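Consider the single chain below, provided in structure tokens and representing the form predicted alone.
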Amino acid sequence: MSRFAGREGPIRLGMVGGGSGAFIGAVHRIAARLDGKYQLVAGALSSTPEKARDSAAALGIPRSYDDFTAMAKSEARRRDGIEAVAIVTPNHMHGPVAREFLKRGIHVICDKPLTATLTEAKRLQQAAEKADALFVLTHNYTGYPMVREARALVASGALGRLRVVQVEYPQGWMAAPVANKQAEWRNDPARSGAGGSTGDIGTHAYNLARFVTGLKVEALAADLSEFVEGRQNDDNAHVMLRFEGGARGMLWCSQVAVGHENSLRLRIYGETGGLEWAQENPTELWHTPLGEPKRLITRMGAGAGPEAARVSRTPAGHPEGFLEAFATIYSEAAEAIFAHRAGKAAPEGVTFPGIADGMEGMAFIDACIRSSRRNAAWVVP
């Protein structure tokens, strides 16, 4: 049984990381308030403890502590302590910060990718899978209710079997040397890891195409690209893989694709259809069946099934993007940390990414650079 049986209420939320200045810190709050299932309590929210404690109080969040250590050993011996953590942090943070909570039995609500190094990663793993705790990975692009709705369509046979997958991921605000805090620390393979464009973006896209497809990746061969004098982590790549069952893939993703901004795009064909999905217009579902005209599937429209409306807010045209998407991620995790507090399983159809998928990840990232180093020569994730 949890040690948090019995407690009802909101789940009582930390924040590691995500002070002034940092986008995705913001965008992790928001989601967890979306749906009314986290109270923001606690922070380290910085690694400058002036900064942290001016940080929490902008905030309102009444109790601020001047490193992660402290954090998680204090709030783990309060009655009113947290029950879980978000990490916002730059990458390299991710594994010592998620440790530190993981052992006491606190949830892990963790900031992609899972860590910087795949040594790391792997410590982080065994962490996880020793604890009486949850591990969440924010993918948030799972949590698109059409991103669900195509995975119930190819899990239901609608196309076959499965023949090419084509996912893309650019964006083109690295294009030129790019002097801000989110770009410094993705430039420095120490905090970032090796993987750039890989590794912010491309694990994104590699976890979309996994999670609609059911399909694994028995093989890749990847060119990485450093465009950007002075850069010392990829900021483009093209990866061609292999899926399990013989069909065929390719993954493009790149942060010097001057005049995109986040063109994440799935489309996948089999022997008796298509699909494609776009997230800069994320309500629509294209479908097309062999020989039949292109179908248009809309978010709580005509023909979306259950797997779409379970993790929709508003009717049909009240459009729901990013932030929703991500905050979805947030109230599956909370639905299983409920369903935890009195020891049962989560609720059927509750899904979101985990520790299996951070690994995933990060043997993406390897398994690219190791390729790369070989002149693009296939290897196994």
Given for the second form:
4 protein chains.
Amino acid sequence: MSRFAGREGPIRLGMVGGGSGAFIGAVHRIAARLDGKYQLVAGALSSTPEKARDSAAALGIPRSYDDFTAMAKSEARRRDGIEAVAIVTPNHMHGPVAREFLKRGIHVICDKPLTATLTEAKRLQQAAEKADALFVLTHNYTGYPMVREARALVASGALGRLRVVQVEYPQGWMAAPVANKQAEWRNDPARSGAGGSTGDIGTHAYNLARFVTGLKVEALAADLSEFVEGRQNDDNAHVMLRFEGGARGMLWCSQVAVGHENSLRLRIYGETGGLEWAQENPTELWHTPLGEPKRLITRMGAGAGPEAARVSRTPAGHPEGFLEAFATIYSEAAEAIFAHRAGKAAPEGVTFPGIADGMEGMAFIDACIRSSRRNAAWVVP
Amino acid sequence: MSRFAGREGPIRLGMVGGGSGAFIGAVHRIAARLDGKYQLVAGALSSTPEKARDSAAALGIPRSYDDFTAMAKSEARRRDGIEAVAIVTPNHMHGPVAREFLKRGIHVICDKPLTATLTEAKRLQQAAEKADALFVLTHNYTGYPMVREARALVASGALGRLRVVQVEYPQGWMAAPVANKQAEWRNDPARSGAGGSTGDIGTHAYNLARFVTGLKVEALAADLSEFVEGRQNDDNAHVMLRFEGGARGMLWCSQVAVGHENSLRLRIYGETGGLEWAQENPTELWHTPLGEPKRLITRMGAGAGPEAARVSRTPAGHPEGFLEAFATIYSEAAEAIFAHRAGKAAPEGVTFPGIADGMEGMAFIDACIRSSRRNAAWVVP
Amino acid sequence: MSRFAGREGPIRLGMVGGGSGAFIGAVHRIAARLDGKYQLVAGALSSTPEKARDSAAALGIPRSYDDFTAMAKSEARRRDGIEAVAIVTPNHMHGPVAREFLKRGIHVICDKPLTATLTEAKRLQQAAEKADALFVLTHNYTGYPMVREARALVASGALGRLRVVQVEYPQGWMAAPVANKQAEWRNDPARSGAGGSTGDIGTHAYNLARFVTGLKVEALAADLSEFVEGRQNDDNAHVMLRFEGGARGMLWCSQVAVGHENSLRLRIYGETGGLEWAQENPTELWHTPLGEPKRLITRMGAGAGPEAARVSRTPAGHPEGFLEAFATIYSEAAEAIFAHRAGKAAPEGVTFPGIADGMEGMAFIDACIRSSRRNAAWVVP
Amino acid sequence: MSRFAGREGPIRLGMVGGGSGAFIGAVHRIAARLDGKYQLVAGALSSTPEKARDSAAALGIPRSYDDFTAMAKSEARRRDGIEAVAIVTPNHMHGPVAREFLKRGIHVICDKPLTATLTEAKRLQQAAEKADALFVLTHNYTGYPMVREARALVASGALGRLRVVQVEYPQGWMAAPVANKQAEWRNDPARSGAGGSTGDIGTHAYNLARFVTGLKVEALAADLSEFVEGRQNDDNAHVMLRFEGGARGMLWCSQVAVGHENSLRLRIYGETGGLEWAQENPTELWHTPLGEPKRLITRMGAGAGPEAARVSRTPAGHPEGFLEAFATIYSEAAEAIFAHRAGKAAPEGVTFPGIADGMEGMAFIDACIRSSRRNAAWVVP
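Switch from the form predicted alone, shown above, to the form predicted together with another copy of the chain and output its structure.
And the full complex, kicking off with our chain again.
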């Protein structure tokens, strides 16, 4: 029976990481707030105690801790303790932090990639499987309504048997050496893991392709580059993919593609149709049935189905964006947490990425690196 | 001295209107929540008492009232009473409700258009000017970062003296007779006022052009239509505009333009440059300096200035949309309310639409109707 | 019986105007050549004899004349004389030149607008009606395959009864004073007529709306401007339109819209559908049936009909552009000329603009000027 | 000294292949005609004599031959014989036909790919190098003005050292089994060669990347598929590329990508800038200098340089498309032929693909097949 059986109302949330100046911490906070299903009440926002306290005060978070272990212990004991924790630290801390909370039955909502190393990922996987708590990984792009729509279209058979999957995620912000907080830890293998662009954004692209197609990747061949001097991890990756059932694909991720901001894009071609979606214009899903004109399906517009509507908040023509998609991960997790309180399964349709997706992401990074070291030989992810 | 002098933390908010099934009420609630500056604690969500109570309970709003006058009186007396109220009723109730709260020193955040009639608008204007409380009108499209950027560009003189202003706001959802809650009261002049598309969306277009150009409209000539049988108010309006200083323009708003969802769009041409912005792709601002290639300026991207950054939450390439722009109105208002607590002016840069914008919108509707009745003669709005 | 009865093979073509440095003359020559149905064999390419001769030599045109009357007389007498003449002079010469050839039974392919004055237009109309020769006006935009498709869609009833017609034609090249050959005569009312942007591009926009909708304009109200100092004719026009049957519309043409190159664009909304087409992306026709997703219909692509195919030369995805559309006018005229040789009507489907379109364009210019002088009063064009 | 020394005027042209129903023959004819530099006077339009004659008659070609050898012999002897021949047969005939004409000093304008086999290509290469005649290969996409502009930008160093090259060429027309003339010979290795999509469109993509970047490909790894049952040659190819100097790239070509018509697209990223160009919107070149907003450079528009202008016919905003780009290859070749008459080199700036490009295309196809057979091992093209 859940520690939180019988609780009602918003979920009390804690946060580890995300002190002032952090990008993703702020995003998680907005995402948690947007649909009114969480209340942020505790935090260990920085590994520097003073910064942790100042950040918490600035954000109006009532309980601030100097370190996450103390937080986990204390919150687990409190009657009004947190029911879930958001982990927004650099990658190498995801595992240690998550395990502290999971083992105390506190749900974890963790940023991606899962961890910095595959070993650590496996430890976390065991912890997650053993725990009476949910593990949610914020592969936030799966929260976009038209990504849900795309997935439903593929699942419906509208595209027939899939043949070709093209996914790409170019960014340009690291084309020159970057000296800010975001770039710094990403370039430190000890903190971010061995994957550079593969870990930071390639995992999103991979997850998106997996989420929408439902197909497993049987093998991949990767050619990784470090173009910018002094860069220790890949900043560009070309990957060929072979899916179960015979589909083939390509994944390109890059952080040196000048002119791109955050250009995640997925294209899928099957025997009887094609699909295109792009994150920077997330409202639009292009669907071409074989032999028919291309159709523009929009969020809540004509032709869009219930899967997109389920995770929409406004009518057609009122752009929902990145924060809404991120909030949808929080909202879906909340529905599962509400059900967990009652010892029930999450309601039908509720979907969010979890530990298995995290493990797949880690396997993807690892496979890319192994393949690239062997001159782009095919490896099994 | 403010009734709320010395208060700290989030603003306690009430809501009038916005019971279950209402579109704009839900939008206001998300907007209020998104940046964490408000707490919704009271509501008179419906004129049907039972529905009011049920809606409040479903939304977890602690205090529910059966009518707005009782709410205003009670909240004004409470030590923990609301500091601001959001008004999301049909148009004809905006004035009566707003006046009840304004006279008790409670700030008002009101949906547009200001009221259903010009007479009522003038009463409200007097009330707002007399009150020791802010009046905020949610012309939400002015909250988009790239609208702010456009305004800053015009103000900087980058376009030179303005010549041509083209603004349009086509929608298609009322192309056939519509039988839902949204459409019904919009088609009842008693509740929505004499303006149809002019009031519902034309005021937004007009406000946007005014906000970005800073130019007053000296005269307009309008040709209004009611295309759908049984429609009492205009569902399409063609308007020619003459601005102070010699610029000319056109405004088109329509609710029968099949194929459009919410296609507000502004284009401005001056002696030395041109600008284009469209609500359905709000991240992109196109700027062409005379004799140079067209440039794509994006939110937080290269070339975007501090005015857009001030109201942005995420880096470039992470689409912010309608809800974020709406939340910016709430956020800007909150900054002004925080300053009001301390008896200060709003911090520099804080910008939101108020009573004057509301009066201009009413004058626009009125002028359109007057002109159209006189066969599109020029009238002064 | 035609003077050219029994002739076979390509049409022998002459040209008046179009000496070196002229834009539109070169376009006509390519258009005449593209489909192999004409042979350019004579010219009076300039009113300056030496320039006429040099231009003809440079272009390899066998017979050069110093003036058009001599050319008309001489060619009419020759057994191998021209069968058709292209007129690409400034506007004020269209009439005098055309009449010389028409009265000798030589077909005329004339650039638009028809003439510089309404009086001259009427004289030309009489000449054209009396002549045993075709009069073709190069409203070239009607040659685009997707414009044909749009027209067929409207005619098929797919949009239902039309309600709103928005047509615009902004350019930016005259935003500053321009000192070249193209701009110079356009700014001289004696040579170009009293219409500025209205005559130069407004007539195209008007013709396009007329061509696609098939609806007559019953009244218009125009607000013309001359923004650039020293400009004698309008460089911007805002026009409201009332069509037979109740549809309403707007026409905007401008030569001071910085950022636009040649942005002719038509949007049509009916009871059961909407259409959009833009000249700068001429391959794409957007069609939204009421309550269905927007469809992209492409030239020769799925969903495009025989009207577009009839005037296409290449498969889908191989962009055909301005020159091909222009060539289609020549090609269609050639089909009519071939039929004329045999004393027959043009084959079914053959469509090109003629004297009636020219008269309508003149009436449009005249109406715009009349209306604008009366402060945008409604006038009948 | 050229056989045609002293000749003046248009080039007398012959054609082999291109009888009625052939797509590419008609394209070559229009391309030859468009700029008035050729006159088509002889043809062996089909290997079926009757069809050859009928086609010639229908096209008004004065001299028709039943086979290409007879044509070569006869034309070489005539005083008014052809000066150049266009070869538009299936691939396996390119070599035999071209050699007949080259050895008689008749210039050859040949469709791509060069031949059906590498062996045959080498024979043709020798013949071309020995002949006193030009060999022109219609890699027509290099004729687009904005492709020229892109090349000039790269050559100018505006992008700095190149890092990433993404080129793709998806089509959808062969997603289902196709039973027409175009598809049939393409699926017959004896006639089209061992490359399917790689030969038909992959060579275009490869050539485009080579043309614009100027970089050699040192190695490639290819994964080819035949998705449609009964297909003998690849209909989809995923290729990773390694360029000299360290740049990496991907090439994707497909004929089963439902929703694409002819979507050739090139993106290039260097240390200090990025470029994007797409064939279906050929007027637009996107250039992002590092740290600056994206710029839209258009044909003849602001910011476009002389290389694009050299091959443009109309002002900005007047779309030139596929046929114009194709005509530019013919026009450039004509300039070289004019110079050849006089024993001179082609004028500066004149650029067209030749035998070396053809050999590279053949090496590309061959390398793709070799690599794919070895499970996408790296091979040298």
